[in-house]
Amino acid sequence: MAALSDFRLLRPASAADAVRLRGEHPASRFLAGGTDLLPNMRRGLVTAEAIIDLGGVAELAELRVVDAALHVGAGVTLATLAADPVVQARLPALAQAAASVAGPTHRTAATLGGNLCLDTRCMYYNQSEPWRHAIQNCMKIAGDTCRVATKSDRCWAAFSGDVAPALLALDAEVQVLGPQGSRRLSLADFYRDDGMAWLSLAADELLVSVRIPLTDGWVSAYEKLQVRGAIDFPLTGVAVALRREGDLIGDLRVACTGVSSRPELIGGLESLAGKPFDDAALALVEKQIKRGTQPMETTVINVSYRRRVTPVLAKRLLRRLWQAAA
């Protein structure tokens, strides 16, 4: 891994100040925990003439309950999020997802915002510079061809953040700050299905916070498949949020990661509201997951295996949550 190139280090005191500095230095990048950005800079995957260190911005580290919702600053670390009593009790899928990222030392530095904005990954992209040069690069960096789908006009690198699917299942929304002011959008609208442009975030905008409703009656969980038991990014990950009404499904949300260029909130499950939890319901969940995801050759694990195992994870979580909600 190469040494970091020279860059200026800027330390804003507020989110507004950070946005101002980003506008003044177009070739800069925001730095939160640095667990994704700095390794990518060492590999030559990204460059920056200036780094805007967000560590001193107090408002990004806020974690509080307001009006029946949990407000989490983008700078809150994953370790803090996973250990928070409110998150553990009311939003277990979020606690589980945060606790599953990398290793303990990573989670003490890695932030919620960093994991939500995680760069997409691919076995042809996340390599050393000599390796990439040997294959004449790929569309995502310096090349003109997607090595995953050579005839495609888009990049198929996969989004592999753990926290995003949990927040999608929990109906979260985000607050973004830019030169024109603040805006809110659903987390689903925060992402785009493109490995090179996976965020609907302008270059001069900053993710400030996430709002998660604290609604009674829901149970949730997150589980992922990875090569090793720790450290690794998910080959596939599934979050489920379920509301049970007696012997019927009240509401259901399922989201996946690692199987598309964005985290996917699975559609077509609204029809299960008011229906029994039976084999037909599980079959529909499997059908919609297969329809709503598109794993490609972005990892060393066989694509067909990842396609098959994703609904298996979802149905395993659903059965567990159905019993827990009884």
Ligand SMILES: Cc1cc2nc3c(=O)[nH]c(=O)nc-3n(C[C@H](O)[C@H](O)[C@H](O)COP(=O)(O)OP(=O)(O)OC[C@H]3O[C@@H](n4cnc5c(N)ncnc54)[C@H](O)[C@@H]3O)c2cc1C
Given for the second form:
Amino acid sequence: MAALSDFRLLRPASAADAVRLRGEHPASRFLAGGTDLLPNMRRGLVTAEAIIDLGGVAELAELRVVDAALHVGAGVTLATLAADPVVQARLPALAQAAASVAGPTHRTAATLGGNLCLDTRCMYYNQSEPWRHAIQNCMKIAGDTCRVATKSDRCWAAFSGDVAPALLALDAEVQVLGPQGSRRLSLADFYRDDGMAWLSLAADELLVSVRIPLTDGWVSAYEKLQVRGAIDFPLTGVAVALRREGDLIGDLRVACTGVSSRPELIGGLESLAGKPFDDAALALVEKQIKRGTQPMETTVINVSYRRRVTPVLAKRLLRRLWQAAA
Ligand SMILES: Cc1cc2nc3c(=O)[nH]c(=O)nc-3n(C[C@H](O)[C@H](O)[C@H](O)COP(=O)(O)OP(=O)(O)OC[C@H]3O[C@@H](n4cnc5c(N)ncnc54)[C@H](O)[C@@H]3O)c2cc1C
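The block above covers the form predicted on its own; next, return the form predicted in complex with this ligand.
Below: every chain and molecule of the assembly, starting with the one above.
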């Protein structure tokens, strides 16, 4: 990897200061744990003349329960999140997803905000400069060809963060601060299906916090497929949240990562509310996952395997949760 190029380091003390500095320095980037940004800068994937270090912004480190919801500041580390007793007891999918990111050392620095704003990934993009130069680069960094789908007019890089699908299944919303003030949006609306512009966040907007409802009666879980047991992005990952009403499904949400340019909340499952948990229900889950995701050749495992294994993970989790909820 190449050395980091020089940059100015700016240290805001508040979220408002961070947004102001971002506006004043158009060629800057927010830095949280730096576990994605800094490797990307060393690879020449990201350039920045100034780095806005969010480490001193106290409001981003808040983690508290307010009005039957957990509020997590964007600067809370994944290690803290995974070990939090409320998260472990009430939001197990979130605890499991946070604990599955990279390795223990990364998780002590890596933050929730950095994980949700993670750059999209592709085997033609996440390479050294000489490697990329040898293939004349790709659309995401330079030029107009997506190496994954050379005839396509869009970039197919995949969103591969572990935590977003868990939060989608748990019905989270995010709070964002920009020069015009603060706004709230559902986590689903925070993402766009575009490998180059995957966040509906303006460059000078800061992700401040995530709100997750603590609703009784739900069980949840997250599982990912990875080449190695640790320090590996998901080739595909699935989060499931389920509410059981006796022998019937009360409610069900499924979300996936690694298989589209955004984390996908799987649509078309509302009709399962009030239905029995049987083969027909699981067949619908499989059909909707296949319909709602589009794995491409962005990673080392082939597309047809990832297409088949994603619903397998979902159905396995659902069977487990159904028993647990009895
Ligand atoms: C070897 C290795 C293995 C990894 N494995 C995984 C894995 O298994 N799963 C996984 O999900 N990730 C993995 N990662 C990626 C990364 O470590 C994590 O996603 C981590 O959570 C990123 O958080 P961070 O705080 O370090 O983000 P940073 O690197 O600081 O930031 C990431 C991006 O988010 C932006 N950003 C950060 N905070 C905010 C904010 N509050 N508002 C707006 N923008 C913001 C930054 O500007 C940057 O563009 C891995 C990385 C490495 C190096």
